[in-house]
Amino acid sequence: MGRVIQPFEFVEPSTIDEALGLAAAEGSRLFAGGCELVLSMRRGEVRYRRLVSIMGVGGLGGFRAHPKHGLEFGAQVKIRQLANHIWVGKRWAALHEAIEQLHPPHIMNMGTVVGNLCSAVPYYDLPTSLYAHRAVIRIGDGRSDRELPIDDFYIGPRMTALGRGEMVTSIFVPPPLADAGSAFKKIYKARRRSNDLHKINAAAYVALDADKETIVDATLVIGSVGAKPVRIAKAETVLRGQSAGHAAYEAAAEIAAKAVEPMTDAAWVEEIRSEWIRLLARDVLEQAASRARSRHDPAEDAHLAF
């Protein structure tokens, strides 16, 4: 972790062309905030000859947040904006819990959503609450964008789908409706293994009926136990059309313990973790009915425009 790093050039374009063109250089790496890569420069896990930051780049920086229109931000917007932001406290409430509890602290002020969604490390938390919400990355070469579902984002342990010559510009978090909730937990664990990972998080989302008495729609997500987050899909369509209550959390719970797969060797210890996956799965699903059920915030119908 002492290691000094390696010299380097640091450059800092001002387009998206001329960012992917220092970047597509042999031994270069684009970069935001560069919390992620900084520790693995320093643990000689990796070594540049060129860094090539984002943060002068034109039209990455925007942000904006509203409860009837979405969450949106661009690759250079820190995590602390977000944390600071109202809406995303009381509509994305299981991306602002998963910033609320980011360690160290600092990360908030150097971070960025992007650049934590692109490390694709697979016990980050982010990832998971946006899995949550359904986020779109919006990914662009400099000439054209394209979107893609959070689902399709990574593709491998430590991998994503970016193409040669592009990068992640923004991403999408749609709106929640009128009467949903959202809620993120984590349990930090021993391990058995070197390549254990060493904690689980989970997230969902609940959407009720115009009574709050019956789930019209759900997601949830189990993180922090492979190389990307599970989404729990039988769990969901379960959930669908039942009535909003703790035996049907249980039910879904239950689905979601049996359907990962934790990373061990030994059978005691995945036993535990099942048991860990189905009390944060239950958690997560009450937490977030319970916000849907209790939503009312009359500021909501008067905020109409950016």
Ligand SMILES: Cc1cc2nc3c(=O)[nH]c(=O)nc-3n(C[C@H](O)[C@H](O)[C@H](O)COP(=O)(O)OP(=O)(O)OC[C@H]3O[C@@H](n4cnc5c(N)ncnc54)[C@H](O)[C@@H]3O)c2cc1C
The other form holds:
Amino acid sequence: MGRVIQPFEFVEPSTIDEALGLAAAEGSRLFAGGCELVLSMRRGEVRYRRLVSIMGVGGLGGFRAHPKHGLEFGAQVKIRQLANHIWVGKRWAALHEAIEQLHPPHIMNMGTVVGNLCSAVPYYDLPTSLYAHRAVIRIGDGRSDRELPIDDFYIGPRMTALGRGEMVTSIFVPPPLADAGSAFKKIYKARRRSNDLHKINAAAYVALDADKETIVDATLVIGSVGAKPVRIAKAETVLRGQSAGHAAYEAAAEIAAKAVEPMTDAAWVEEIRSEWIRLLARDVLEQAASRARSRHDPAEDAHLAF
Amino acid sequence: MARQIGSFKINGRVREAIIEPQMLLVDVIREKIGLTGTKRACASGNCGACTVLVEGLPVCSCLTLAITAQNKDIRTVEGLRAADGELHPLQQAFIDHCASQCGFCTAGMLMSATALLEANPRPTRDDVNRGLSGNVCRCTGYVKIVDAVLDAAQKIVAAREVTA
Ligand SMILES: Cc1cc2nc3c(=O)[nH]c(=O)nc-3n(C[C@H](O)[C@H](O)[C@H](O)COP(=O)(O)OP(=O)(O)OC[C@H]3O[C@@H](n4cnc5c(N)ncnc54)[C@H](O)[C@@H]3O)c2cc1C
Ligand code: FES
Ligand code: FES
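What would the structure be for the form predicted together with the named molecule, rather than the form predicted on its own?
Below, the chain from earlier opens the complete complex, with every other chain and molecule after it.
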């Protein structure tokens, strides 16, 4: 266990322009809550000459959650702020569940949601849940903003679509339809070696028609199976228009298990992991639909939102 | 590189120490400020032995750069005891229930439990399990720790009702 981190310079700019200018230099890196960076520096996996804290930059701390207008949070928003918010729990249940199951809970008080996404670590949970909610990433370069659907944010193993001189300024999560629900689940085993592939997570979003009988829209995402979460487009298409029942979820789960070839560390593991995918896909769809069925029009309690 | 004087508000007192940007909060608390109650074990955020409260919330001091914790309200296990030396009800309950064996996890457990009881003075057994889920103990098997926290919670609430 390495005890020391190699020395670096730590700067705390106050504007986005300044921060991006400082971070553009070779060996520099943006720094938010720091849990990811400190751990990987301490392990000696990465080394930086300069860390540029964004926690003092103006305009990155915004947070708004409204059942009709959506969820929006800036790059400084700690996971804890979302965990404590009633609307996140009610309307963005998959995200809420992913947060609730973070281990250890201390991380909620230290890390930012944006930092979790930008780490691009394949086995993290929050990206999977935000895929299900079809989040939009807002990227700034100090002058203008561009928006990217989360599906296009990861371009390879540990790689995001962020260009040099760009950062994520905020994330927007659209409001779910009136009769919609979502869910997140994960399965993991104890790791025996540090490179064990130990986890699979899944998230779903299901929207029903006004009679709550027919599926009108669905998202199904499996994570921790490759470089980035995978949306099961074929299952989503099959679900649309079907009557909301057990058979539909079983069929979709079967498609998911066939569609994903999870990375594995040993041959015998593949079979198990495919079964995990099937079970998780079935259960998140079932739970999301059950939540969709049991909720009432958010407009009725929208006045409580602020 | 860049040595500077860091100013920390620990347990209500301002303490200064010479720090460098790469120093971890746990090392500064233990080695520079001399409060060795906080422990460093895994240094990877997995065990909770290094738990301290920053602005009232548990964080892993092993994953926190000291430089970022300046001028924030930090509490360590040394701050639990009252000024007159009387133990905090949680500390007393840990003794009464034999909830500490080797003691390496105890400081972290006490800090997570403190944050839990401040947010939720009447926790259920489940609440305590969840509140302590980031703290690992290799000795006790947890039952006594949870018993102790529940007992302390009752005593704190009862004492408050007497004074009210
Ligand atoms: C012990 C431990 C357990 C964990 N368990 C889980 C878990 O169970 N599930 C889960 O999903 N996650 C887990 N995490 C991940 C954790 O949620 C993230 O590490 C944390 O949220 C990262 O946020 P941060 O603010 O600390 O990021 P930092 O460490 O500050 O930054 C992380 C990366 O993102 C970049 N970055 C940060 N902000 C921006 C920005 N605005 N624009 C561009 N790039 C940026 C940084 O340059 C860096 O590369 C765990 C982490 C630890 C240390
Ligand atoms: S030493 Fe910090 S969590 Fe283990
Ligand atoms: S008492 Fe030994 S680790 Fe908990």
